[in-house]
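We begin with a single chain expressed as C-alpha cells, specifically the form predicted on its own.
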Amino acid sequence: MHRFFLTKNFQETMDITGPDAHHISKVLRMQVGDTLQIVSLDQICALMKIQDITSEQVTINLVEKIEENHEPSVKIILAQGLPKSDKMDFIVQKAVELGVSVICPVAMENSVVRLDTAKGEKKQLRWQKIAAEAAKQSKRDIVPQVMVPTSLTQILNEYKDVTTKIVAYEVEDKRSLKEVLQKPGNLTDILLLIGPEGGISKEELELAQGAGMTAVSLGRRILRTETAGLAAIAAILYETGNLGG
C-alpha cells in the first residue's frame, strides 16, 4: 500500500496537497474510497480514507491507527565520503531502505569530488528527495536526513556523543565490525565513517581515533565504497536483531 508523509500534524481528516496529490490522482489514479497509509509530522502512522480528490487536493479521513513500529531499535548515522559519479544516489536510496536515521556525506582527502556550498546544497536537495522516496516505498515511519556535505572534522563534533562509533579500514586485520558490535552494552546509536573511492587517509584515520574511532574490518576482501557502507549497516542491523528476525 502506498505511503506518503505529511508536513502537519495528525488529525482525523486532512488534506494531501503538491505533488503528492498530483501522484496520487494522476500517476496512480486512486479513487474516492480507496486507502492508503500516511505518516504525519507528529509521526503518527494511520490507514486513511480518500474521500474527496483532484489533481490539487486529496481530503482523506481516518480508518484506523497503525501502531506498528517499522524503525530499528538502534539509530545508524552513516558518514560516507563523497564518491564519484552517481553513486550517492544509490548509497542514499539503499541505506534508507535498511534503515538509517541520518547521512552525512562527507568531503574527504580521497574524494575526486569537490563541492563548493551552492553545489553541495544542489546536491542534498536532490540527495533529500531520493530518501523520501526510499523512505514511502520501504514503508519508514520517518524519512531519514541528508545533511549538506560538510568536513569530517565537523562530523566528529557534532556526533561526538555517540555512545559506538565505528571506522571501515581495509588496511584493520585485528578488529572485525562484528567483535565491535557484540561488546558488552547497548546499542542505541551508531556513527559509521565510510571512506571514499581511494579510501581513508593515514591522517584522517587518526582524526577519527582521536575522536574515539574505533576501525573495525568488513572482512578479507576489498568493498567498493558504495558497498561497504550498506554492508555494514546490514550487519549492525542483523547483530542487533533489527534484520532476519
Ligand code: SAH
Second form
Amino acid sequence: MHRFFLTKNFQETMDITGPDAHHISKVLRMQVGDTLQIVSLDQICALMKIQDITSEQVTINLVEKIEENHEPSVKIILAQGLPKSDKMDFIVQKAVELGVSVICPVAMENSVVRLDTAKGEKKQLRWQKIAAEAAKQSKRDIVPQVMVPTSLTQILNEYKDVTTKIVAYEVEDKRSLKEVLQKPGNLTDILLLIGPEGGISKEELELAQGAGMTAVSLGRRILRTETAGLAAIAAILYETGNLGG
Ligand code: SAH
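Same protein, different form: I have the form predicted on its own, so give me the form predicted together with the ligand.
Following is the full complex, with the preceding chain placed first.
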C-alpha cells in the first residue's frame, strides 16, 4: 500500500496536488477506486479511495482511519558529525527507516567537509527529501526532521532537557552502551552523538560531558561513522522493545 504525507489537516475528502499527484497518476498509474494511505499534517493516518484523478489533482475519500502506530516508543535524536561526500544521504535514509525522530548534522573539529550557510541549507533540503522518501517507504507516521548543519555547542544547548544523552566514543573502554540503556528508568528520549570519520576531539568530548552526555563504547571494533550511528540506533531500539519484537 502506498503512503503519502499530506501538508494539510485531515478531511474526509481531500485533494492531492503537485509531485504526489503526478506520482500517483503517472508513475503508479493508479485509477479511480484504487486505495492509498495518507498521513495528514495533523497526523491522522487513513485509508482513502481515489474518487477522481488527473495528473495535476487526485481527489480522495475516506474509507477508514487507521489506528495502528508505526512509531517507536523512544524518541531518538541523532547528532551526526558531518561525514564526507554523500555518506550523510545514506545515514539519513537508514536512520529514518530504523526510526529516529530528528537528525542533526553537526560540524565538528574533525569534519573534513565545511559547509557555509548557503550550502548547508541546500544540503538540508536534499536530506529532508531523502527523509520524506524513507519515511514513506518504511511507513513511518511522521517525517523525521533533518536540521541544517550546526555546531556541537548549539546542539547541546537545544537538547539540554533530553533525559538520556549519549556520546559514542571509540576510546571509551569502561562504560558500554548496554550499561547505560539498562539503567533503571524509562527511556523516553535519547540524544545520540556520533563523531565524523576523524573521530571526536578531546575538547569536544569534554564539552559533551560537561553538558551531561555519557561516553559509551559500541564494542571492541572501530566502526565507520555511518555504521556507528546505525548500530547504536538499532541497539537502542532493540533494548527498548522497538526492534525485533
Ligand atoms: N577516531 C577514529 C575513528 C572514528 S569512528 C579514527 O580515525 O581512527 C567515527 C565515530 O564512530 C566515532 O567518533 C564514534 O562516535 C563512533 N564509533 C566508532 N566505533 C566506535 C566504538 N567502538 N565505540 C564507540 N563509538 C564508536
